[in-house]
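A single chain, nothing else alongside it, follows as structure tokens in the form predicted on its own.
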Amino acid sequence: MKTPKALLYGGDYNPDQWLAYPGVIDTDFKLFEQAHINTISLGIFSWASLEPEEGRYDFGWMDAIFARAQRQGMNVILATPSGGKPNWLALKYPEVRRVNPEGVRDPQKARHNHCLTSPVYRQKVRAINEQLARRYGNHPSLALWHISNEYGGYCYCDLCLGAFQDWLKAKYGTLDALNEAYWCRFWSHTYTAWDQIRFIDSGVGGLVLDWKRFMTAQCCDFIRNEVEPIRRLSPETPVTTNLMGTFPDYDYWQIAKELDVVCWDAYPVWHSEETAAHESNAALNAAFRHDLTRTLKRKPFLLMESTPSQINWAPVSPLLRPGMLRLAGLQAMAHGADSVCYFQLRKSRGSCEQFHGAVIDHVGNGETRVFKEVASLGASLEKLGNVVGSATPSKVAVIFDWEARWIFESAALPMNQEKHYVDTVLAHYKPFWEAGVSVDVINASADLAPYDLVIAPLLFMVSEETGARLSAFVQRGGTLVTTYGIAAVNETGLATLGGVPGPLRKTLGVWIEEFDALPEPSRRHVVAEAGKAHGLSGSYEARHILEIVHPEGAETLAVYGDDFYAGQPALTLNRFGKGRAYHIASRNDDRFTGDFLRFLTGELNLPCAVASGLPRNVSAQVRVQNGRNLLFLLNFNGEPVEVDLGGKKYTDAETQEAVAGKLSLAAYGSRVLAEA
């Protein structure tokens, strides 16, 4: 299978929007060369241009673009166009349009709104994909297949309902088994026929969970339908689709299995806080999603979309400050990306993204500030080509599990207002990002063997199998950290019997009896036990969720400081086999989480990108190529900082300048250093 030898640099290109404007495409390709752009993503929303009438195809314009790309030595990422169906298809075959939860079929509008189950839509998608694969599948400029675009959303039509009922039959076999798994005797919801099962009854947690599992499975099946002619006719070219970070609709761990390469569309809103002198929040969120995307296949990913200047769909979208374009691009590479691509290369003249950022603005030349920054980064990336394929080794894993998230977010709990699943995971990722410690973001069923430390924030759903795997990890010598909410339900959403945390009770050495729910702005306090600090000092604030824990062999490291549970455990340690298992019983402030996880970083001697420490809001990440470390230093402050490199010697990967000692980084500055 083909693997690109250079970093891919470019983005979405829509030349079919400009066919009536003589000279525009010639100008674009000249500007691409000036900006060192080597890759175009083509055809993502071009179905109506490729098939203007049913069965009548027009590939002339695309042939010309492929020819131009080949002459210029550029890569083409060719999309299948299923993300935006043409009007003739939507109106002639109404079944391809989604039905909303109220049973009303959508009109033809917007995009990403097709029924995944519709046989007609699947047949039409497969037909256009076969035409594309036959025509371009072996073209020398074809680097990658881009399947559809940003899959998302659900359809509630009768076709989807029938498929869902069939999926449940295959999973459970009998209605008795399904009724038991869902605890359907509650509220007399027992099903006595398969056709009684509708889409979502929010009172049946297992049904909500299975509906989302089914829609993920349906998306995977739709992808298989999309790629069948491509894999048959273009077997040497890898397949991807653009994911969206922590997007809630589908389980990306399952979607990734259908792909050869994973990529995602990164749109952090930089400079969104008027008084902020740094970009740590946006940078943290982007870093986490980069690491999550990389870990989906445990190999380098592609940054398929980002903005070169500003977006136009947030409430407020500031321009990128000078240096931010380069910084954001290098941040993606630091966390494992082998590309930096933008939406869009030429700004659309009309419709809803006409004022979304682009490499080539409406003025149509290379004299803009944005274009010059794009060109500057392009020149830098040509000097950093040896990054391609390099590893991002990690000894720490943080669990982000879509299924656990779904059941937690849908469960009716004493605390429904302040659930914050994603934010809770981020809070336990943040101290490692701040310290320059590489992290894999894994799901609950991932292989744990590569890791010394596994963090399981809010892992609300734990099956017997998952409990056994986590326990085996600790028993072999690993360190596990769990938090409030651990193992409250099993894999069908039924409450854990015999005492929470169920399959992890012996491993954690605690029984969790109940939890207190605190409304905002109520707070309680957590205090470290004397002589057992584990990096903790003084008093910390706890909020929202505070478990009442009974040690069963575990040692108490910190206790609650107030309320009727004052003096009871808030942080415990259980030595189990050759390893250790910690449990954090309350949602604590960032200072607690940072102090504790930084202690574990030192205690376990986890590798830090810069051993001497980092200034605030400076990130450091390492990629390894042929045993040689490449250090990415990224300053998310709006002012210069100085980084102490300790005793190590480096070479600047762009200038070949020798670097050692203390290094100055400009405001929003970034450097890539090769370890000597």
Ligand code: GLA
Second form
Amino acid sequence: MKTPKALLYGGDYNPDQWLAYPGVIDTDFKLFEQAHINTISLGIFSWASLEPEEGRYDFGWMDAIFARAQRQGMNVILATPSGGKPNWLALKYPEVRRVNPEGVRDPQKARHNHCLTSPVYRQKVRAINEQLARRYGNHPSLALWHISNEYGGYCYCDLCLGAFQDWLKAKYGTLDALNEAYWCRFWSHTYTAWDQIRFIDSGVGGLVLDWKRFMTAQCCDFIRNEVEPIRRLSPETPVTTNLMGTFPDYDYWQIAKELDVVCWDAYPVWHSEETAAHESNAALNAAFRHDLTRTLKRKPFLLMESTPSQINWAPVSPLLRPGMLRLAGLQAMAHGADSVCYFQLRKSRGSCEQFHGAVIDHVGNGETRVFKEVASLGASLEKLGNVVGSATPSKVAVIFDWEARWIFESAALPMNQEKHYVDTVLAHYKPFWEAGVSVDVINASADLAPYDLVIAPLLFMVSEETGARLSAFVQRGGTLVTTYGIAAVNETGLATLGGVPGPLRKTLGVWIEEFDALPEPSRRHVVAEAGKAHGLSGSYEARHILEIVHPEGAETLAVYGDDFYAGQPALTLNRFGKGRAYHIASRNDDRFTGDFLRFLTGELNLPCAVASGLPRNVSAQVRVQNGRNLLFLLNFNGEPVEVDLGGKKYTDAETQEAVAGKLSLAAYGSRVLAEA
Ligand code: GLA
Ligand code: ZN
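For comparison with the form predicted on its own, please write out the form predicted together with the named molecule.
Next comes the full complex, and the chain you just saw is listed first.
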């Protein structure tokens, strides 16, 4: 299979919007060259241009674009157009349009809203994909297939319903087994025929979970249908689809299995609050999603979209401050991206993205500030080409599990308003990001062998099998950290019997009896036990959820400071096999999580990108190429900072100048240094 040799630099390009404007496409290609742009993502929403009426194809304009790209030595990322369906198709075949939960079929509008089950849609998609694969599948400029666009959402039509019932039949075999798995005697919801099973009965956790699993499976199946002609006719070219970070609808671990390369569309809203905390939070969120996307395949990923300027769908989106465009691009690379791509190369003239940032603005030349920043980063990236393919080794894994999230978010709990699954996982990722410790973001069924430390924040659902794997990890010498909410339910959403945390009870050495739920702004406190500090000092604030935990072999490291549970364990440690298992029983402030996880980082001797520590809002990440470390230093502050490189010697990977000692980074500045 082909792998691109250079870093991909470019983005979404929609020349079919400009066919009536002579000269525009000529200008674009000249500007691409000027900006060192080597990649265009083509045809993402071009179905109506490629197949203006059923079965009549027009590839003339696309042939011409391919020819130009080839003359200029550019890569084409060719999309299949299924993300946006043409009017003729949507109106002639109503079944391709989604049905909403109330049973009403969508009118033809917008995009990303086709039924994943419809045989007509699948057949029409396969037909256009076959045409594309035949025509361009072996074109020398074709680098990658971009399947559809940002898959998402659910359809509640009869076709989807029938497929769901079949999927359940295959999974459970008998209705008795399904009724048992869902605890259906509750409220008299026992099913006595498969076709009684409707979609989301949000009171039935197992059904909600299976519905989301099914929709994920249906998306995978839809992708298999899309790629069938592509795999057959263009077997050398890898396949991707653009993911969206922690997007809730589908389990990306399953989707990733259908792809050769993963990529995502990163849209942090930079500068929308003028505080360092906002900027840092935007950077943290982006970093986490980069790491998650990379870990899906445990190899370099692609940044498929990002804005070179403003977005136009957030409440307010300020201009990117000078340096920010480069900083955001290098941040993706620091976490394992082998591309920096933008949405969009040329700004559309009409419709709802006419005021979304683009490399080439309506003025149509290379004189804009944004264009110049794009061109300057393009020149830099040409010098950083050896980053491509480099590894991002991590000894720490943080679990972000779609299924556990789904069941947790759908469960009716005493703290419904204060669930915050994604933020809880982020809070346990943050101290590593701040310290420049590389992290893999895994799911609960991932292989744990590469890691010394695994953090399982709010892992509400733990099957016997997951419990056994986490236990074996500790047994072999790993360090596991669990938090409040651990193992409350099994894989069909049924509560753990015989004492939480069920399959992890021996490993953690605790029984979790109950938990207190506190409304905002109530707080309780957590204090370290004398002589057992584990990095903790003073009193920490706890909020929202506080478990009452009975040690069964575990040692108590910190206790609650108030309420009727004062003096009871808030942080425990169990030595189990050759390893250690810690349990954090309450949602504590960031200072607690930071102090404790930094302590573990030190104790486990986890590699930090910069040993002497980092200033606030400065991130450091390492990629390793042929045994050589490339250090990315990223300043997310609107002011210059100084980073102490300790005793190490580096060369700047762009300028080759020697760098050591104290290095200053400009406001929103970023450097890539090769370790000598
Ligand atoms: C998404 C889509 C693009 C475009 C951008 C705008 O990521 O994939 O087509 O709409 O958003 O930010
Ligand atoms: Zn449907």
